[in-house]
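In structure tokens, one chain follows: the form predicted alone.
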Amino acid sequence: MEQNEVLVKLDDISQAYGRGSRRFMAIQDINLAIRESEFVALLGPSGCGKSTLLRIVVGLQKPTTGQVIYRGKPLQGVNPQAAIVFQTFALFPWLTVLQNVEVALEARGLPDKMRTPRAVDLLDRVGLDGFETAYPRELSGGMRQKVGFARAMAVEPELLCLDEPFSALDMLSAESLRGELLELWTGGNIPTKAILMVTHNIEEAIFMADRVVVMDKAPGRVVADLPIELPYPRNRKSPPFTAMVDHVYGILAGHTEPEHVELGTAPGEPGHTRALPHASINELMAILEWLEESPGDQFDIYIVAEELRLDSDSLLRLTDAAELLGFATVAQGDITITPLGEAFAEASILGRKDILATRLRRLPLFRWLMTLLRAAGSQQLNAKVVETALELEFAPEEVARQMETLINWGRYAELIAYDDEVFYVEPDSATKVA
């Protein structure tokens, strides 16, 4: 058998969900292969898809077209070749260590008197030694986590998945287990022949991975596919390293759309309704004083995040409301903030406030709703009602993120006002001409 077989393929698959007009879709047309030997990131935007993929991967969720070929043969029902590791610990509270790596265990058949040795060897390898008898509760984040790794160690997957492994652990302890998955990856003490992992983090994924594989959403689609060149272990400092960072942010960032086309549409209109990027104010404010007060006229986006200590996930939805906003314009992953987010950025609360009314005034999605409260005889509406209307443009997840950012936007900018489930239109804001 040849070191770089193709272990899984995926071809063509597609995932809508709903029906008719409210028919979505999740990932659209994405081909793609994992050999034998490969240690593979897909990287992108929360909303992107990417756990849906992997659960298709698996075997857990059916795509809507296309297949999976597993060695050749078309994938039927769950892959009991492959294991997933969530970033939720998922571990029974009420059995031991020990015991909880047994499970996986007794679930492959393994005879009573094999379990034991192989759970605590298992153990002994992600570095638990000792810890055979504690109880999860007993365990910090770093070290249930590892238990997760060795229970899906367990049943010696060819194909281990890992689903935002680290993104539910401190700092500390997730650069701890970053290192050791590596250390046993590399060192061959694992029986896995490839490994698929879901990130957000950009730096995560180019220090741990040999290719990484980047989506953008709606729909969820592959837009780059990245070999990692970069020997082990690899240094965040190396100029190789910020190089790779610095150009996966540029192809996640883009570059600033002419107004209209950034703009977008409002529900209801010809042409795609513009979802806002869920992200607060607040640190938008923080990127717009640190951008006005730094010297240079513009920066490279991953500096940003470095200087702010943002994750990579969080730091693009902030940059693509300053280009939403017209704050900042964003090409081949610098940033620039633009005299109007300088001035949003020196301006009084109140006069921040007053600039980001005027600014959302301009959007489809607010002037959509300023409109439907208007023609309200009591200037309200329930939530629902909103609600609903935004069911027919978005998926059932986005929906939840955009009613969020409605209600925090337009509260920060006294535009409208939210109690018990009901929009208000603000009396000043009544009163002015949209």
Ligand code: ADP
The other form holds:
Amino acid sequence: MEQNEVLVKLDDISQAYGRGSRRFMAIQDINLAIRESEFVALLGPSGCGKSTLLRIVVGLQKPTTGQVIYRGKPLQGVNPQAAIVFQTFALFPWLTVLQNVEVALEARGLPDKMRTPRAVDLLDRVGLDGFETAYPRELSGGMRQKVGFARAMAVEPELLCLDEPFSALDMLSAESLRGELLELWTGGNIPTKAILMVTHNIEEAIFMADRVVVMDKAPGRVVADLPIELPYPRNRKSPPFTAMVDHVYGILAGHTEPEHVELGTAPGEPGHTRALPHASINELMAILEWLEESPGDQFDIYIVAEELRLDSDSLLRLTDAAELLGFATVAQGDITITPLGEAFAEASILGRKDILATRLRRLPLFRWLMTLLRAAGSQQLNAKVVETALELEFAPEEVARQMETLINWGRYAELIAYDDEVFYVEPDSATKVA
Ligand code: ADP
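If the structure you just shared is the form predicted alone, then what does the corresponding form predicted together with this ligand look like?
In what comes next, the whole complex appears, and the chain from above leads the way.
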């Protein structure tokens, strides 16, 4: 197959920060080529060097070693062919929406007379028709971000870089802006040749990009480079989409075992139904936060137990839960938090719910419970029905523990509700986006 021209190439890029004994490698030996017509997502836990890499790509920062090659030539200084959209775009509050875009056109040297019609056209393309005379304070977060996109577009960048562009928006605005950007991109209505987007949202990366580059930290490096060959517009609920999401979660969680060995099977299926470890999500949070905040990567389990004043039984249940959910790995008496576990510990409450929901949907017991609930006419089930089914798999005292854990985890992730001995499907649990 004929390949498109390479737009930007990173050759053995490394970046060190700090001095003397505090010097460390933020990113090490990154080699990456981005070709024309590619939409690449850079995914990884915070601190893995995504923003550093983005600044290096556009020339805002010179790497400690290595070279950025743009269209075959070493990049010197800031790349005039690139633009960055940040998480929250700094608009000039004293200028109108139209003037905010005109400023960017002026900086590009566009003659006076051409600025206004061009700015109006750009605002129209991002869906801000009619808001030209509004001031930034009158706009919602989503609309302000659209002005940011229009401004980035004003410089007609060949390479559009996006640094977590949707993460400061509420869920609905983020989703509509993602759709609009994809329409502009796939419709070929912008002169942009390639997009590089930093995100730590797995579903967002797979929803938008046609290539996902996964990074890990300490030192920041590329651990996977995956083509996403799903046609646009993508359906978050389609099996190939969810399989891809699971695959990337697996990489970030560091799993190597085949899923059925690791997770067990669902009740009624041949094979062993794996009991959920009896651990509450709040207890799990405490241990993950401790691991994430303590200096170092790997800890002796019994030191963790002492620090957190846990008896060995509670500790085992918690480490078991952390492993099952992909938040930590345990080997030879040591526990290590995974990038996914770090992302979970650092996320907002909503972010945690989303991560947990995606993880729980993979667990056979949850898959089974959700299928049962959806099959029930009113999307609700009496606890007794679930209990009876579980009794075929587990001893009576274990059934009670499984019920408790299903309720605790399912409620936290807002997949299910439980009230007065009845299970319900949370209304948006099927469509929830990360
Ligand atoms: P990410 O965007 O993936 O969260 P960053 O590129 O912001 O990662 O940071 C990577 C690592 O480098 C982090 O440990 C961060 O604290 C450190 N870092 C980033 N910028 C600087 C800087 N200017 N000086 C020192 N350390 C930095």
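Here the rigid core means the biggest group of C-alpha atoms that line up within 1.5 Å when the two forms are laid on top of each other. Positions refer to the first chain, counted from 1. Predicted, not measured: the structure shown is a model, and the values here were computed from it.
In the core-superposed comparison between the two forms, the C-alpha atom of E397 has shifted by at least 2 angstroms. A movement of the C-alpha atom of L318 reaching 2 angstroms or beyond is seen between the two forms when the two forms are aligned on their rigid core. Relative to the superposed core, I355 shifts its CA atom by 2 Å or more between the two forms.
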